[in-house]
Amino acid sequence: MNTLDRKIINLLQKGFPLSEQPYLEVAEQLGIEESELIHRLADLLEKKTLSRFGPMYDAQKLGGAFSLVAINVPEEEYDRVTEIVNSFSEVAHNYRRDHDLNMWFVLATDTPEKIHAVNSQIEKMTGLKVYNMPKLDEYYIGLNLPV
C-alpha cells in the first residue's frame, strides 16, 4: 500500500459525500484525478485490503437480534462442544479465549426470541451452563485506524 492509498483510506474512514459527483469531489480534496481514486478503490477491493465501500449497518435496526455467549467448557469436551455450537447456522463466529470462560461466540438471530431458543438448545445438547450477554448500551463503534 502507498503512500496515497494511506490518505484515500484516512480520509473515506471519516465518511464519503452525498453530492452528484462524490469521487471527484473526494479525489479534489486529494488533489488527484477523479479515475485515479477510482481506480485505487477498485484496486484496495480486489486485494482485499478493503472489505466494503459503503455502508455500514445496524443489523438490530434491521430486525435483527444479537448477543454475545460464552460457555465454561471443560478442556477434553472441547472439540465435542465446538461442534455443536458451530452446528447452527444462528452462531456468527467464535473464538476461543484465555479464561475458565474459554468458548465465546456471538449469536445472529433475526428475532430476540430465537437467541433464547438457540441458548436453551445449546444448554440441553452440551449439558453446560450459557452465559447469555446481549449487548445493553453501545458507546463506539469505529474502524477509524489511521493506516
Partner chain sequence: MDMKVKYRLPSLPKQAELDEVDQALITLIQRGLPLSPTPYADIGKKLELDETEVMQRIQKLKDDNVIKRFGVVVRHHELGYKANAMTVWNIPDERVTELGACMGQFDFVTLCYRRPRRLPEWPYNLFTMIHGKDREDVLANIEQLAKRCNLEPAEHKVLFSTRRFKQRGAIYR
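Residue numbers count along the first chain shown, from 1. The term rigid core refers to the most C-alpha atoms you can superpose between the two forms while keeping them within 1.5 Å. These figures come from a predicted structure and were not determined experimentally. Compared with the form predicted on its own:
Comparing the forms between the two forms, the C-alpha position of Y95 differs by less than 2 angstroms, with the core used for superposition.
Put the two forms on the same core and the Cα of P22 is off by 2 Å or more between the two forms. The two forms, fitted on the rigid core, differ between the two forms by 2 Å or more at the CA of L50.
Alt. form predicted on its own, vs. the form predicted in complex with its partner chain above:
Coming up is the bare chain, nothing alongside it.
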C-alpha cells in the first residue's frame, strides 16, 4: 500500500457520503480525481488488501439475526473447511484463532431461524461440530483501524 491507499482507507472508515456523487466527494477530500479513487479501490479489492467495500446493514433491524460461530478444525482440514464456510453468503467474515476452536465466523441472516439452518448445513458439509454463540447484547465501540 502506498500513502494514498492509506489515506483512502483511513478516510472511508469514517463513512461514505450518501449523495448523487459520493466518489467525487471523497476524491475532492483527498485532492485526487474521482477516477483515481475508483481505480485505487478496485486495485485494493483485487489485491485482497480490502476484503470488501460496501454498506454494512444491521440484519436485526431488518428482521434478521447475527451470530458468532466457532468450529474446531483439524489443521489438515483447515483449507477445505474454510472454502465450505466461505461459500455461504451469510458468512460476514471468517477468521483463524490460536485456540481449540480455531475457526470463528459471523453469520448474518435474513431471519433468526436461518441461523440454525445455515449452521446445520455447515455441520453436514464439513462433518464438524458447529458452536453457535448468538448475540445477546450489542455495544457500539466505534471501531476504526488506522493504517
